[in-house]
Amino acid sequence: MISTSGEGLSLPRVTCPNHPEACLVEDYRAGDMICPECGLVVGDRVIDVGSEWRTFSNEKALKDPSRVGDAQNPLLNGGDLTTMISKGTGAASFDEFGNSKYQNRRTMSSSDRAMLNAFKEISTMADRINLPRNIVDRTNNLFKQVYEQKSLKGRANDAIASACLYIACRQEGVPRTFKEICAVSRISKKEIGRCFKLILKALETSVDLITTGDFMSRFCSNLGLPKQVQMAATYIARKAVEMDLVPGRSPISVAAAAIYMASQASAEKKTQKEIGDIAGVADVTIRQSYRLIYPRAAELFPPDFKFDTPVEKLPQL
């Protein structure tokens, strides 16, 4: 017996007419639904949704008997639901001339193949710099939009994928530098920058401006600096921008100079080269930004900062 419970539209529920509150027992071998109170067969020929074969862990290397394919990919044109016929092994699979009787009438299109290769490249790059799944999904969607518009014809798919990854990171609020993206791809920084501008124009989208705070926690963490130094560096960089001490300077170079100043005033001192290797900027760039903020150093530190080296004894580069 099928009954509905609750108000409004709800899914039908199979119940025993004599014991509607009883939890039915399913006989998987016979395909029956049985009431445990009175033994009445309430439903028969129930479809078993379990696997057809048992698969054991030590049989992974053998032929997989399951008849399901990969998960559906909505980013591909065919939804990745195409059927591929494997190569036959028995005598019945070949005709008298040795040709295969059963062949694939439809193979994956060139556009789907190109997108699939790009998705693999995006996933590989994201794994190398520990990016989460939501950024990979956004990058894949951006690449699909650009590829279908055909607005960047002549550009390498790897370059477009790298630029899409850079845009996705900024849109998700976890920006990476061009050098970080360049380090995990085979594309030059200049080419990624060109594709970045072309994609923003083609998709008519925008990204938020990067600030010094976007990189501070990651740079300080990679340098092994304590929380107090990170907070001081963040405060120094923000005050320097507010006081207009670093006009025209990249937020990355300002952040590196602020970290250098904060570390030199603390017990955890770091060299320009150590900071430059993590931030991806040259030593001379850090020095130039440091010279701009050094004259006002006393005004830049937070009031509760515990100095290991006084301001007047900070390095004069």
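In this text, rigid core is short for the largest set of C-alphas that superpose within 1.5 Å between two forms. Residue numbers count along the first chain shown, from 1. This one's a predicted model, so the numbers in the text were calculated from it and none came from an experiment. What changes on going to the form predicted in complex with its partner chain:
Relative to the superposed core, A298 undergoes a C-alpha shift smaller than 2 Å between the two forms.
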Given for the second form:
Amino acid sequence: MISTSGEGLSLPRVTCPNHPEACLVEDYRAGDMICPECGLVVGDRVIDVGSEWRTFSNEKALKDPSRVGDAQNPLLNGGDLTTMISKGTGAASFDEFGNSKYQNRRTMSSSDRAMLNAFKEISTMADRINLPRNIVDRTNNLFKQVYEQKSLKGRANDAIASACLYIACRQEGVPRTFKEICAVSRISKKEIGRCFKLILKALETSVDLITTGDFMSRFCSNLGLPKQVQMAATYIARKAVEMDLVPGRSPISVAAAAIYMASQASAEKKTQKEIGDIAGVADVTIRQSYRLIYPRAAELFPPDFKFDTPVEKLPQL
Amino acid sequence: MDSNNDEALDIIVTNVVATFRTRCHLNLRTIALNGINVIYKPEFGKVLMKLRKPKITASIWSSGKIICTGATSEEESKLGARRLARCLQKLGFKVNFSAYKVVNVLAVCSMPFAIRLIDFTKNNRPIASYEPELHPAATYRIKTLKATIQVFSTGSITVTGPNVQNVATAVEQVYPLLYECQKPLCKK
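Alternative state: the form predicted in complex with its partner chain, after the form predicted alone:
What follows is the entire complex, opening with the chain shown before.
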């Protein structure tokens, strides 16, 4: 059924006569405010903020009959209820030279324009790497919080947006590497990293540490490796970190080396360069991490792994 | 308890940064032309003067403010700063050595054990931060001492703080936390 009652208002002004403390629940379809305790309909004929018409995507047959415009986005925009003057239709709206008489239809909500721009940018970036809607929403929320705080006001909005995107992915449990975010943004990794640290400080949150397993499914499917190899690589990377064979190495590099080892032991062999391209690590880095895990290779493989190339014949770089 | 127990930890101060003022306007071109061991950087508006004796590099601005870096102890830094002021005096400026202040001290220290950074970060959640993608060390900031400690997995740490005393206190404070997260010696 519903969402919670209005953003920004702590309690609606009407209350249930029997339960004055109860927070009323809004049923926007019926236009009612209902008390959750006893079910009494307290307010009725509440204004429906949904869309008036449902428009399906046929070619714009007639003019769009919706008179209320887009659905309100109250969480993010500070509820702009502005009136815009649209382009005139009759003959009277044009002056002598053919220019429209009333030109000013641009200033929408100047204070939020930067924020709207940033949301658009976030949406574009997320679209490039196919991020789901919940991450985009979380990013928008983070950006709004940071923007309102104004502590990072001097930084480029795009940098803050990219850093918010990174944080949102982390918070949702599907971290993206900085390099992946860099690939869809115009901001350098250094700047995104700086903004990331500043935002964490400004919002006083912290994020979980990345693990090797977070990236396995993405890297392996991009390389086209079968599930067996992916599971083996996950196991190898986890064991390598547990046995602490790779101190001080970034989890991405360890994951890449594990994928290399697993793929070389299976039928689908991938070169270091291919893995390096997908993971965003240099192939010398993969080589270094591989050298560290190679001596204990036999213990790192999962017990039920089918070897196409036995452990002894694994390449030694 | 007494954190530096049996074996005393060697805290080696590698860099001391100090600022002072000459209270007079300096003509950078004169310094650049007549001084020895100077590099003029017009795009930044400063002159770098390197001294040999206490190995010091100083950035000199025309307003008379000078930043002196590269010294290995506080006394050496003071000595170098004074020598620098004397150098400028010999070049003809009416130098008045004032407002000498040590701004930053960098020290390195090596723990006799390796450290598990992930555990260290988890135990000290908001104060410690570790981003393996950005930097291989975990940073631990002590607000009260205004000191920052970078912890590497090999056991070396670098500490930066406003003076040598703070740095020593910071090492003492962080030692027990590091001791908890050490890697057991018998590995492999």
